[in-house]
Structure formats: structure tokens, C-alpha cells
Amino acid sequence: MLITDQHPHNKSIMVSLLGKPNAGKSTLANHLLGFDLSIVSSKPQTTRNTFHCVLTIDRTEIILVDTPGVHSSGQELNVRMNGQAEYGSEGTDLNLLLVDANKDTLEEVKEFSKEFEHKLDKTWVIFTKTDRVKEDRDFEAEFSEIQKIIPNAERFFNISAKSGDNVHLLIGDICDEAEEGPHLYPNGNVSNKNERFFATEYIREQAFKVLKDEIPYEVAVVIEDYQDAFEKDEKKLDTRISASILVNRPSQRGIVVGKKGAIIKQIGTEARKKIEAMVGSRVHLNLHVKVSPKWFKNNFVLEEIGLPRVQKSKRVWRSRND
């Protein structure tokens, strides 16, 4: 079916953001969008699900596919996260392989290639966080070595999403790669995920920030109830959300709740601010902590947080409340 309500010279391109944990994928996506859609923290493996971040420059629609960091682990949660990254590269027009320039870049690409089983097609290597490296760094030599590991790596960029250095060059060349075709998100949508998904993400992001190094990796968030209330003119009045923060052990429940509920209150207050900015209305957020032993191995929980089985998944048949 022809799309007749779009400009005939519209262009579109789908670009995957791939790399090891903390390579700067979500930071780059947020920088290009101009606001924080993807959650970011200092903790690796913050992103757990693949989703689209959409921006339009002139008549070019760029769909960034933000993916979890690829890492080595036999734990079921991490196996499924790696599966999400591989899924995110399927059907894209261009892969951006982000590499932290402050680390051993060749070793980082070797580790990525070992865990990422799909063959990468058209790929650009992006050296990130270059505001921290020496000016005389020979990125061309490093890229030549990386090409031996990723044969379809065509070119490289050295950027800093924090300072904005060279990001305009990258985005300009991405626009040049786009081919004429209709926009997939013509109505101003910025993602293929709904507000409920991002509410979950923003709660988890604040849990990571408030809890710091105590138990962030053993925390998950599940929305129990999400309701929008509207006035007679269909203007949104408020949003009411009830969510559970899942922890692995009973001792962790007290840590998340905090003395006289101080910690969970802080998590809720900060998360509510971000959710209100997203939905554009008042938010009533009710958080509680639920002990779900080994939730990161529980198929029902993993399915509920958007991580389906992959080829390497173990056959785990725990009930929801085990």
C-alpha cells in the first residue's frame, strides 16, 4: 500500500548501537535525541532490552536500535540480554560498533566478537569517550587491527557524546547513508516502546543510582498496575502506577526499603519526576519491594521484563512466586 501523506523525498535508515557494557550506546542515543530516553548509570549492563530511539533530521528519519552490552556470562539473565543485542542487529541498514577508547580497544572488540555470534554486515566502528584520550592517538592503526576481526567494518569515527566532539560528522554521514522511503514513525513517536516500559526503566534507573553498589544487579522492576485518568475533554488528568521492585534475598528487602522507608521513598520521588516529564501529567507512584529468589533465573519473571528465551537459554520452569 502506498503511503500518500508523506513527502516523496523522505529518507529512513535503521542503525543498531552495539558494543560491550558501558561503551556509551545509551549516552550517544540520548545525545542525539536531545533528551534522556535511554536510562544511563555508571553500572555496566544497565540496558537490558532492545528498543528503538527515533529522531528526524530534515527529511531523514534515523531509527537507533539501542541494545544491551554484550558480555561473557552463563547466567540466564545475561544470556538473554546478549540475545537481545543480537536481535537488535537483525534487519538494520547499518551497525555502529561502539568501543571505549579508554580501554584496550582491540581486546574489547575480540571479547565482543567472541560473544556476539551473528555475523555483522555493514559496520562502522565508533571510538567513544575520546575527550579523555591523548590528541596524538592513532585511531587509524587501531581500526586496521579491528578490521581483521570485523571484516565488514568499513570506516571509523572518534567521538565524545559528553562534549559533542565529532558527533555532527557521524550523524551527517548516517543521513547520507539513508535511502529514500517512507518514515516508519511519521506521527512524532520517539520509540517503539510505550510509556509503561519507560516507567519501569526510570524506576530501575533511580534504584541503581540510589542503591549505588549495594544490590543494583539483583534488582528488577515489574509494573503491577498502570492507569491513565482523563478529563471529559480527553485531556490526561493523571497517571497511577503501582510497581514492584524485585530483590533476590530477604536481607535485600530492608536495604531497598531503608530506615523508616527512606530509600524507597527517594527512589519513588526521583522516578516520579522523570515519569511526569515523560507523560506530561501528574503521576501517583506506589512502590513496594518483593522478594523473588533467583528472579534472574525465573522464566516467568524474565518474560515479564521483556527478555524471552534465546537459543542458549536453559530450560527453567520456576513458578512466578518461587
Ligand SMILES: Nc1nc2c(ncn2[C@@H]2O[C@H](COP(=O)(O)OP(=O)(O)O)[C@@H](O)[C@H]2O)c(=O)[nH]1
The other form holds:
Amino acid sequence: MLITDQHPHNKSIMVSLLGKPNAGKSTLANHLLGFDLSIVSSKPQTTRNTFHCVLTIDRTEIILVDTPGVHSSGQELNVRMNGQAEYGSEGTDLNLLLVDANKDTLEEVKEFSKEFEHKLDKTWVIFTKTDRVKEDRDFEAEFSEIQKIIPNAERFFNISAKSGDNVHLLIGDICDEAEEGPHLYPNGNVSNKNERFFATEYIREQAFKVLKDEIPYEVAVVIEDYQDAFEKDEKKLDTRISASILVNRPSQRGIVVGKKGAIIKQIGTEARKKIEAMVGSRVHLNLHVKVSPKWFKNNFVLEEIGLPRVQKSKRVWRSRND
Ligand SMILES: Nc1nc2c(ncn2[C@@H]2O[C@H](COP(=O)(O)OP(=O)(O)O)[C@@H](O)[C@H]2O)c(=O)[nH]1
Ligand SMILES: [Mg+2]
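Could the form predicted together with the ligand be given as well, to go with the form predicted on its own?
After this comes the whole thing, all chains and molecules, with the earlier chain placed first.
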């Protein structure tokens, strides 16, 4: 996309957010954006796709590339999610490797690099969730050990996206790294994904919050029909969305629906509020539960939820009606 009339001193930088599941990548992206674009939950593997979160500070455009957490699992869904993370670090100017400071940070980085085959160029290590760290920590020493695994790790920060501690230092230094060049996104654009994508995310976010055990991981959301709000005869008509929540097993259908539909209603109500805030109109959200056995191995579904095949993909060619 060519944006005309750019200021000659515009700057831009693309920064990937990498790490293990639950490290706090999406929370940091949201904190920097100033609103909850990316979905967050206390359960790991909430983010499944790589996408851009765009913010502009003065003349500097910062494109944060949120990615799924990298972890080991032979399952096709996870293989493709790891692939998304690798793809998310390609062609960026800087990698932020987020590590939960409440865990054994060296061990976390070892596990991350075991699964992440893409070579990391310029990298900063970000120790996260420091609001929960009680004891005195020698982050400098921990960082030195991490440098032995990630030789391109240049420096480290310890931050809390919850309390905001040190986040201003990080963002200031990211701005300093940005080089002069045109902005890639027009003013006001916040992502390379559309509202339809975020609608499925907001539905899945609520499913992650409400459902327990393994069920969230066996849930996917696909849009069946999406009609933008429009005006007709001087009346503003609602955005109309019809979406399916896919589950793996028939027994999960009842759990997602809940007693007298209570659970699906709760998911729908909360997701609708967030979608309404995004699209700026009232939303009519129609949710159904559909049993789609082993959807997480089904190429058709995986493609539909934005997870194309990667090099390590298994041969999984199934039809929509599996
Ligand atoms: N206490 C605390 N919790 C955090 C912080 N950042 C993230 N979290 C929590 O960690 C969990 C995972 O966060 P999320 O951003 O989804 O991690 P991601 O998988 O790396 O994207 C959520 O429950 C967040 O609320 C932080 O700075 N402090
Ligand atoms: Mg995330």
C-alpha cells in the first residue's frame, strides 16, 4: 500500500514479540497500544496467529508482531502455531524475547530455542511480570547465561505490563532504534487483520475464560456469516455475525452450551460487548456449537482459522465435513 504525503522524517520499526506460551506477549502489546486488541487469558496458547499491532508515537510507527507461544508438541495445530511464531520473526528489525521472570528463566529460554529453529537476529530479552517477583534477582547474571544460548541477545529489560514498570524505558529505546522511512500503515490502522478475525478472537477469548480443563484447547471459532452494519431507509442496521464454535467431541457440545444455554450465552454476551466496541455499532451475534472431530488436524479448518501448512506439517488432508 502506498501512503502519500508522508512526513520526510517519519520513522518505522517492526518488532516481533516472541517467547513461550503465557510469557505476557499479548498483554505487553495491549499495554503499548492502550487498549485490548490482542486476546489474553491465564491459560497458555491463547494466541494462535501472528498479526500486527500498530501504534504511532510522534513520527515513529511501531509495528508489534504478536505471535503464538513456542512450545513442543507434535500435534498439527501446534506445529502450525510454532510456524506462525517463526514467520512472525522473519523480516523484523528487532526481536523481543519475553521470559516470565517468575519461572526459571534460563530453562524457559532453553525450551524456547529447542523448538524455534529460525535464527534470531538482533534480540532484546524482556523479563516479564516483575510485579510478582518477590526476591532480589540478579537479572544481569541471568541475562549473561541466556546470551550463551541466544548469541544475538544484545540487552535486557525487566518489566511489568500490569503495573507498567519500566515499559516506558523499553518503548523509548524501541523508538530510538527506528530508522527514518515511510510508515507502512495509514494513520489510524491498528492491525493487518480485519474485524472479522478479531470477532473470532473475542469469541474464543471468552471461551478460554469460561471453559475449563482441556476444552479451550479443543475449541476453534469460525465465522459462518458476517454482515457489516449499514444504513437503510435512514435506519442504522446492526452488524450481524453468525459464528460456529467447533469442539472436538460430542460430549463437549453440552459443556459449551451449558444448562439452558447459560454458558454459550455468557460467551456470546461478553464477546458481543467487545465486538461492539470494535465495530462501533450494535452487534447481533449468533453462536452455534458444532462437533468437528479432530478439527485441529483438519487442514480445511486450520486454513480457515489462518494456520496454513508449514514445512513440518504432517499430511492431513480432510474435508470440511469430517
Ligand atoms: N502479574 C502479571 N501478570 C501478567 C503480566 N503480563 C501478563 N500477565 C498475565 O499472564 C497471563 C498470560 O498473558 P498473555 O499476554 O496472554 O501471554 P502470551 O501467551 O505470552 O501472549 C495472563 O493471565 C496475563 O494477565 C504482568 O506484567 N504481571
Ligand atoms: Mg498471546
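Values in this document were obtained by computation on a predicted structure and should not be read as measured data. Throughout, rigid core stands for the largest set of C-alpha atoms superposing within 1.5 Å between the two forms. Residue numbers count along the first chain shown, from 1.
**Student:** For residue 213, state whether the C-alpha moves by 2 Å or more between the two forms after rigid core superposition.
**Tutor:** Comparing forms between the two forms, the residue 213 CA shifts at least 2 Å.
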